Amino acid sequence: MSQNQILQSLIADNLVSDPNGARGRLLTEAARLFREKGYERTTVRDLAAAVGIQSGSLFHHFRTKEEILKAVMVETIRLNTALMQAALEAAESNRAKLRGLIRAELESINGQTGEAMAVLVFEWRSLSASSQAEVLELRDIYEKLWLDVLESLKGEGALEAEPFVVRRMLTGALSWTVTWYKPERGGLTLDGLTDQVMAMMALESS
């Protein structure tokens, strides 16, 4: 299943917003503004201006600014979890599964959902406790995909380090690529970068 097919399926199930619709455009602009200005410094007026509507019209879609922030996070996790699940389904070995996860996460960080992924990290404390719990529940599903594959690799004898530690290290390393990875300057492709990460893993033959 292609990325577009996955997206359309999630839209049909009302799990994510259509990026071409009013709600979807609002979430895209909100992610950009929250990343650039910070959640607290971004006003409702800023959000409305970014999508060319009156401030009051925002509340046809969301009751509060925090609901917009939560929706940015929730929909980003749902989309990227679905893309990772598809990558796992397309892979036959645990090594191939790990490569698929790394490739998918690099794309989510450096591609269309990059700003939303950054917001998820940097604006976490801006959510209320109840909203944090909802996002954490989705995040746990996302992280389990990684831990299951890493634990399988350890069980095969291909991985020596503890899966939890490996995942934490990968989280930091992959997230940081947004600060230096510039494929438009003739550097590595996303596949090439994925290959380099896999080479760093130095997995043993089972």
Given for the second form:
2 protein chains.
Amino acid sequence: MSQNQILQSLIADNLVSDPNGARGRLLTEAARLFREKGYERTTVRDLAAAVGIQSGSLFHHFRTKEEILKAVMVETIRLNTALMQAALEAAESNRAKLRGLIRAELESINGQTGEAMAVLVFEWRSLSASSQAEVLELRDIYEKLWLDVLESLKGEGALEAEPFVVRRMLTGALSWTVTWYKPERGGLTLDGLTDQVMAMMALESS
Amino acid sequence: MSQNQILQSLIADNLVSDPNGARGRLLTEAARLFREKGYERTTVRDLAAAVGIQSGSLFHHFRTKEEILKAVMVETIRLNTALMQAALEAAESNRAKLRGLIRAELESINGQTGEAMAVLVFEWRSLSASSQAEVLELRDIYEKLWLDVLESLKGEGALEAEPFVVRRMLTGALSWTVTWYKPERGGLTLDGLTDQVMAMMALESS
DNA sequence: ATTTACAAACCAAGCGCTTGCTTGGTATTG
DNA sequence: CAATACCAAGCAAGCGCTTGGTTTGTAAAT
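I would like to compare: after the form predicted on its own, may I see the structure of the form predicted together with the DNA?
Let us now look at the entire complex, which starts with that chain.
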């Protein structure tokens, strides 16, 4: 299943908003602004202007500003969980599965959904405690996909370190790429970057 | 030279503020608050209350709120650069040097200066462009220490991936520990965590 | 030893502005 | 002819920062 097919099926199930619809467009712009300026520095007037409406009109679609942030995060996790599952299904060996997960996460972070992913990482504290708990639940499903593969690799002897530590190190390392990786410059492609990560862990398929 | 000696010498040179002085105490509290609630959510009234003065009195010590954030960052980088240099001098082989750097950075992130380090990572965007440039200059010195060691390791054949990519991955991975590593729980010590990082890179000294 | 001088540190009050959000009413759409 | 989407206006609260004046610490002058 292609990335786009996955997105379409999630839209059909009403799990993520159509980026062409009013709600989806707002969420896309919100992710862009939240990433660019941070959640707190982005005003409801900024958000409204970005989609060409008055600030008060926002509150027809969302009850509070925070609800917008939460929606960005929730939809992003849903999409990514689906993308990761697809990546796993496409791979045979555990090594290939790990590569698929890394590649998919790098794509999420540095591709079209990158802004939303960066928001997920950097604006976490701006969520209220109750929203955090809600989002965390979704995240656990997502994290389990990684742990299963890493544990299998450890069982095979391909990995020395503890799976849960490795996953957390990878979370940090991959998220951080958003601050420095620029595909257009320097010629390092996403595949090349994935290779580098595997090489760093001495897990190249060669 | 012990950590404390390094700190004392920096204080003597007026490169970082004495944590017992008025300015130093404010910066410590500022780091704590900025990390806990984020820079934007922390008001000058919060900062003033944390050190027991009126909000207006803050502006005797700093011209703007942003200047406080910048001071936290600048002093943190200065201290860390000194700590890294000491870690390098204490090690013989390149492998041991890398381990020393990782160990020192983990200690910075998860030890007493951890709050300030987290601020450095997560509040970067809240700095004005000109302040960012200033801080970046200091950071370059710090980063060169890492690159030199990683390049030597690559020369030895102990490392496959590109040094500058590895450093960036490590930056992310190590910074991220601040969000999950809790020394008191689970029994993973800082040394144990350092071992895990080395193991993940297949660089254990064993 | 007391006085004088002065700067640094601080307080009390509040100004001007921006913020998230509300309200009451008007287009637009199926 | 509802329901949905929107606008115009503005409120209450909170923000960073300023102001004018008082206390405190220090050290030379008497």
